[in-house]
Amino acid sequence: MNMVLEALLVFIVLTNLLMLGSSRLGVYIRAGAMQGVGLSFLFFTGEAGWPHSHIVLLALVTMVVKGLVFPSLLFRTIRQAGVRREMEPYVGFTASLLAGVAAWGFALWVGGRLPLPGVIRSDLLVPTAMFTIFTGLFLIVARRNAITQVLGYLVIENGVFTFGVAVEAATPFLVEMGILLDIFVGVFVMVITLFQINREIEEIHMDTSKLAALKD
């Protein structure tokens, strides 16, 4: 089982790399689709034998609204906005994939020494958490586009949601549904937004460095 979890978390840190590297936002949804459920399958990698209902249920969910709602939603607003690529990032896609391998060697040094309750199922557990946590802070601040940092958004609750996998004996069932369904308010509210400013001002295109323009 500990080979299926790890090849599922270099799976995760494949996608996080995919995303820091492309220009185009097809795929950076789909990436970010793929990362959610690799994210739901993590569920099924624990104690032996068939998990509890609650687990199960949880993984579902977690599978549609990562791997279908959310992506469903970007999608549209993609094509509502007319826009299929990154342009002009505040840094380049290469640099950006540099310094996503340099992240994951400090997350790779950071996570061997970072002391946890209770006993974690693989060493690369919390790091691929902590690298997935840098990808979407990375989005949020090196993209203009403000789809991209509303993925860079998603993708740091899958980090955060990856280490809450690892210690999963610390973190009650509810509260996990209660954060699922905070991010799908958030991320709903998000798209509205982005819907809104596309109609009401088209020669935006999306670039939140000239949302200073706007005026009343």
The other form holds:
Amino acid sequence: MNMVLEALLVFIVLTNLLMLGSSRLGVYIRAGAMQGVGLSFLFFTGEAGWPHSHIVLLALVTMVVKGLVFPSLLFRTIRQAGVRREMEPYVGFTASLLAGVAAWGFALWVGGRLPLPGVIRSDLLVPTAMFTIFTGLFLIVARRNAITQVLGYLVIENGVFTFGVAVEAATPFLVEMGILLDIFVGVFVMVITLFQINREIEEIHMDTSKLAALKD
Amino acid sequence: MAGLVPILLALLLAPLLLGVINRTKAFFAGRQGAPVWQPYHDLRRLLGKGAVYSRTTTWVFVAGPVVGLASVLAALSLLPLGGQPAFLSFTGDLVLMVCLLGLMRFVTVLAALDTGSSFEGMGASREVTFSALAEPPLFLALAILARKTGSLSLTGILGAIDHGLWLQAGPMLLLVATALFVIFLAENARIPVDDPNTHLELTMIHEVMVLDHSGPDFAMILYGAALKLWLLGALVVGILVPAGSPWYVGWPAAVGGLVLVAVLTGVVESTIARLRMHKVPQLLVGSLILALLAMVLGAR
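The form predicted together with its partner chain is what I want next, because the block you gave corresponds to the form predicted on its own; please supply it.
Below: every chain and molecule of the assembly, starting with the one above.
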């Protein structure tokens, strides 16, 4: 079981790296969706066999929301906005990848020193969670495109979610569901806002660096 | 004497891999395709021809294919197959193997430069650039395996990758194998790094370097390339197929694995477009990153 867990965690790390190294928005969205689905499988890797029914429900909801709802919302937005690529990121793609590896090393270093409640099932869980959060932050800071930044926000949440899996016993079901609902509303609002901004002011092209030029 | 079997298998079956790759590509393109034995016929045809030498070339041009073939043959003697020991094995032979492959490239580049054609110089420059980027991940991948298995010879390393190690460090081995497969594609001038079929001047890397070779020289280059394909493919297969089985299982499994790697290469070539030249470093850095990730996983 530990092997499956580690394979899933490596998979999550790889989706993070894919997002850091890619320039296509479609790849970002698909990688984010795969990451979400991979996360929901984390619940089934416990040693105690089949989890409680409410955990199964949480996993299923996560799978549907992160694997189907978010991607379809985001894909609809890029289709309507006609933006396909991240054009000129503040940090280049190869440099982002190398920064990602550095962040992964840092996450491992910190993750090994963090005091946590309960038993952690794998010593990779916490570093992966932290690396996912770092990746999300990096995507928000280093990319211009608004869609990528929404994705970064989602990736941060995925990292928090992985933390939640790490300390499964310590986080109640309601809190996890509440977070998921918040994220859902957040993404919903962001996507609608982006769409409206893009419809009103065509020349923005989802480029957040140009938003500063807006005045009333 | 059993150590000679991997070498004999490589000498006999290496061109077959090229045939399998071409056959797979033909299948994907909906063509009948050349028979899988076509590379053997090509070699025989080339060996029967005479060679043409330009007056500007010197002995370097003649020495290129010979030294290249010799160095890849020497590298083959260090290669274990199917978990069985190699013909030669000593501490640090993995460095020698990579060096011999480097020597093969070096003499090919020298021979290309010796023709005095700017065209071949361009190809040589590209080949050297990309192989310089492919070498760090290759060394890193081998170093990770050496550390994980506690052995410094290829025979020791590939012999120690058995079911137990797969159960213990499966994700790491998979990452290393993936990184090595990317290097395998790059070093053998396959898509997505180079297109072995193209003869368009602006896109080709490896093919352009050997344009001026003809007859037996070109046969040696083709045969050397096939052996190199076998060699690097055998590294990937050596990781993916756990060792520890007797020779009558190990060798057929390894040869079968190599044929599968050839099929996989054909699938990759049929489904992925060649990368633009400035994207290639990104791919090779990607394989370096996979190896780094494996190193982090293995070092815990």
